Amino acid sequence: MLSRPGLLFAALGAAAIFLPFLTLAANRIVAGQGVPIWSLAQAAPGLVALVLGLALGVISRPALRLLGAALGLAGLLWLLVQGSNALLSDAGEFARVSPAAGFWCLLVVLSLLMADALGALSPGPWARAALLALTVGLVALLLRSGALSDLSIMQEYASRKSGFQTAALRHLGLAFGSLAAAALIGLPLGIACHSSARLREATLPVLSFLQTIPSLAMFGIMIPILGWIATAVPGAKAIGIAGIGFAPAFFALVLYSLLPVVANLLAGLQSTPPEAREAARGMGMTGFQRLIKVEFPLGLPVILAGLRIVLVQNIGLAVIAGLIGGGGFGTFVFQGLNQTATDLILLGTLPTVALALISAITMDILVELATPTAERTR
C-alpha cells in the first residue's frame, strides 16, 4: 500500500524541483538570478538522492518513509554545498549565493515527510529527546564544519559574529526570563484564583484584555510608563529601567504571558477527578496538602502545556523588541528590512524559528513525561 501523505509530499517535492534552487547575485543587496537544480555542477548525486528519498516517502511503512526523508535531506544538503561552491567559483569578488524558493520548498516537504513518519512510528518521549539531541548536534556540526560558509547568510553571520552572540543571549533573556517572571507571578495568582471564585471572576477578564492588545501597541504603551518610572523613581535607571531597550520589551512579554499561565493552572487544578479529591479528604489531608500532593501533580501536564504556549509565544514576540532597542534576533530582521538585505533578515528569522521548534518539542516531551503512563497509552 501507498501512503497518502507520502504521495502528496512526493507531488509537492517533484513540483519544487522545477523551481529555482539557488540565487546568484552580484552583491548582498541587488536581486539575484535564479538557478535551477539541473544546471548546477555535480548535481547528479544529490538529485538522485532527493528523488529516491521522495520515492521512498510514498511507501506505507513508516521506517522507509523516515529513511526516505533522511536520504532526501542529505541530497538537499549535497546540492546546496556543491551548487554554492560551483556558482561562486566563476563569480565576482562580491557575489553572493542564497537558497531560493526550490530549496526552501523541498526543505519544508522533506521535514513534513519526516514528521509524518515519526508520528506513525510514535517514539516515546526519551526516544524523541534523543532524536532532537541528535538533530541539533548534526546541525551544529554542519555549521561548525564550514561547509556552508559560501552561503550569503553565513557571510552575514561572519561579519556580525560578536553581535549575533549578544543578540542570541538577549533573545534568550527576553523569552526565558519573561517566562520565569510570569511563572513566579502567575502560579501563585492562579492558585489564589482556584481558591476564590470572586478573585477568579475579577482576574481572568483583565488578563484576557491584556492578551488582546496588539504586541507592537503593548511595547509602545510600556515606553512612556517605564520612561516616567526611570525619571521619577530613584534608582530605577540603575537597575535597567528605561523607556526603550530591554525593560519595556521584558515587561510587555510578562503581561502577555500571564493569561496562559493562570488559565492553564486553573484548568490543570480543576481537572483533578472528584474521586481523587474525596480520597484525599478521607485521608485527612488539608486543603494545602491536597493542592501539593494531589491536584498539582495530576494537573502538571496541563500546567506545562500553558508554559509551552508562553515560551513559544515569547520567542516569536521577542523579535519585535528589536524595534524599541530591546535587542534579540529582531535586530537583524529590522536591519535587513531597512537595507533590503534578505539574508540579513534570515539571519534573525532562522534562529528564531529553530529556537521555537526546539523549545516546543522539548516542552512536549516534558508534558508527556508528566502525564501518567496509563493516560499516555490510551
Given for the second form:
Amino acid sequence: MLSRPGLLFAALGAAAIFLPFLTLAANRIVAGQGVPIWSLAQAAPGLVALVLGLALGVISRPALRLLGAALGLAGLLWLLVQGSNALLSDAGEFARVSPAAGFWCLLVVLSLLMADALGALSPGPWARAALLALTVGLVALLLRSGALSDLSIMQEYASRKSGFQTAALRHLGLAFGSLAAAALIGLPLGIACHSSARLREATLPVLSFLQTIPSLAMFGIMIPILGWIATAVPGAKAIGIAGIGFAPAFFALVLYSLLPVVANLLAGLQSTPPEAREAARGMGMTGFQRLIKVEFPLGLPVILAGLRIVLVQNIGLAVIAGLIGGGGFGTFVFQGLNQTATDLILLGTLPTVALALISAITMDILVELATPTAERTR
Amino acid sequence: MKIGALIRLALIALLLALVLRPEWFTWAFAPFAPPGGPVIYTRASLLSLALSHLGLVALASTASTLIAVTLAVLVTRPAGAAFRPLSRTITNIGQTFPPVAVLALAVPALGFGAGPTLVALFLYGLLPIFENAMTGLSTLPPATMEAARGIGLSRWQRLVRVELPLAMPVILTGIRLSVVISLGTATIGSTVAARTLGEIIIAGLLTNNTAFVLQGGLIVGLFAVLIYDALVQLETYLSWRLGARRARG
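Given the form predicted on its own above, produce the structure of the same protein in the form predicted together with the partner chain.
Below is the entire complex, every chain and molecule, led by the chain shown above.
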C-alpha cells in the first residue's frame, strides 16, 4: 500500500531537484546566476539521501516516512553546506551564495512530508514538546556551528549582530508585552461581559470592528493619538509614550488582541456543562468560587486557544512596527524591500515565521495539556 | 437595528466624501500637517487608488474562493480522503505565517509591483476559505444527505443542489475573513510598489506628515469596516433564507 500524499511529494520533490539549487552573485545587490544540484562539487551523497528520503516517503508506514523526511532534510543540508562552500572558494571576494528556488521547494516538500508523517503518528503533547525542543536545539546548534556562515543571509546577520539582537528583543517585547497587556485588560473585561449580557452586546461588536481595521491604518491612526497624549498628559512622555516608535505599535497590538481574548474567554466560560454549574451551586459555592473553581478550569482550553490566536497574530503584526520606527524584525524586512536586498528581507521574515511557528506549536501543546484527559482521547 | 442602518449610511457618506472630495476635509486634517506642508494627498487621485486597491482584493479573493472551494470539494470526496489530514496540516501551518511575511517573501520571487501583492493575497486568502469550506462540507446533517441520496440525486446534483447551498454560510464566513485580511495586506502592498491606499499612509510616514497618515488610515479603515459589515449582512440574509426554506420545506 502506497501513501498518496507521499507520491505527490515524491513527484514535486523530483521536479524541484531540477530547479536551480543555489544562486551565485558577484555582490549582495546584483541578481545571481542559478546553479543546479548536479553541478555542485561532491553533490552525490546529498543527492542520494534526498532521492532515498523522497522514495521512503511513498511507503504508507508513517515511521518510515518520518525517517525518509529526516534523511531528505539531512541530504538537503549536506548539499547546502558543501555547495555554498565549494561555490565561494572559486568566486570573487564579494561573491554571495544564497539558496534558490530548488532549495526552498525541497525544504517545503520535505517539511510537509515530515508534518504529514507526524500527523499520522499523532504523538502526545509531551512527545510533541520533546520533538519541538529537539528541532529547535538542532537548528540552533547548526546556526552556532558556523557551517552555514558561507551563505549570504548569514553574512548579512554577521554584519548586523547587535542590531539583530535589539530587533529580536524588541519584537518579543512587542508580541509578548501586548499579549500580557491584552490579557490583563481582556480577562476582567471578559468576566464582566460574562455576567452582564448588556455589556457583552455593547463590547463584542466594537472589538470585532477594531479587529477589521487594516494594521497599517491602525498603526497610523495611533500615531497622532499617542502624540497628543504625550504632549497633553503630564508624565506620559516620561514613561516612554510618544507618537512614533514603540508606543503606537504596542497600543495597536493591544487593541487587536482584545477580541480573541474576550471572545474566547466568554466562549470558554459559557462552555461549562449546566450539570457542573448546578452541582457547584448545590455545594454552596458563591458566584466567584464557581467562576474560579469550576468555570475557569473547564474553559481553560478555549481561553488558551484565544491566547494562541493573539500570540501568533501579534508576532506577525509586530512586523508592521518596522514601518513606524517601532523596531523589531520588520526593520530588516522594510530595509530589505527598500534596497531590494533579498537576504535582508529573509533576515527579517525567517525569524518571524520561526517565532510564529514555535509559539503556535507550544500553545497547541498547552491547549491539549489543559484539556481534560477524557475529552482528549474522545 | 434602525440606528445601525443610520450609522451605516453616515459612514458610507463619510467614506465617499473622503475619497471623492478630499479638499472638504482640509480644516480637519490641517492641525496634523507639518507647518507649511501639504494637508491633502494630491500625488494621485484617491479614487484611482481606492479602485486599484479594491480591484486587487476582489481579483485575489475571487481566485482564492474558486480554487479553495474546488480543493475543499475534492478533499471531501471519497477519492480525495487520503489528502484530508495533509490539507488540514497545511492550512494550520500556513495560517501561522504572517501575511506581511508572505508579501515580503513574494518579492524576491516575483519582483515589485502589483504581481507579488496579488500572489500573496491569493495564497494567504486560500487558507481561511479552504478551512471553512472543508468544515462546512464535512459537517452536513447526515439525514439530509441520506434523503438527497434517497430521492435519486446523482453525486453532482447532490453537490450543487444540496451540499454547497447548505455549506454556503460557513464558506461565506471564510470568504469574509479572507477579504478582511486581504484588505489589510493590500495596504502594506504599497511598500512593494503596488498602487493601493496604503500609499497615502506610507507617504505620510516618510515625510512625517500625520495628516496623510490619518487621511489614509481613515479611508482604509472605513472601507474595511463597511465591507466586513456588508458581508456579515449577506451571511445573515443567506442563513435566514436557508432557514426559511428549510422551515417551508
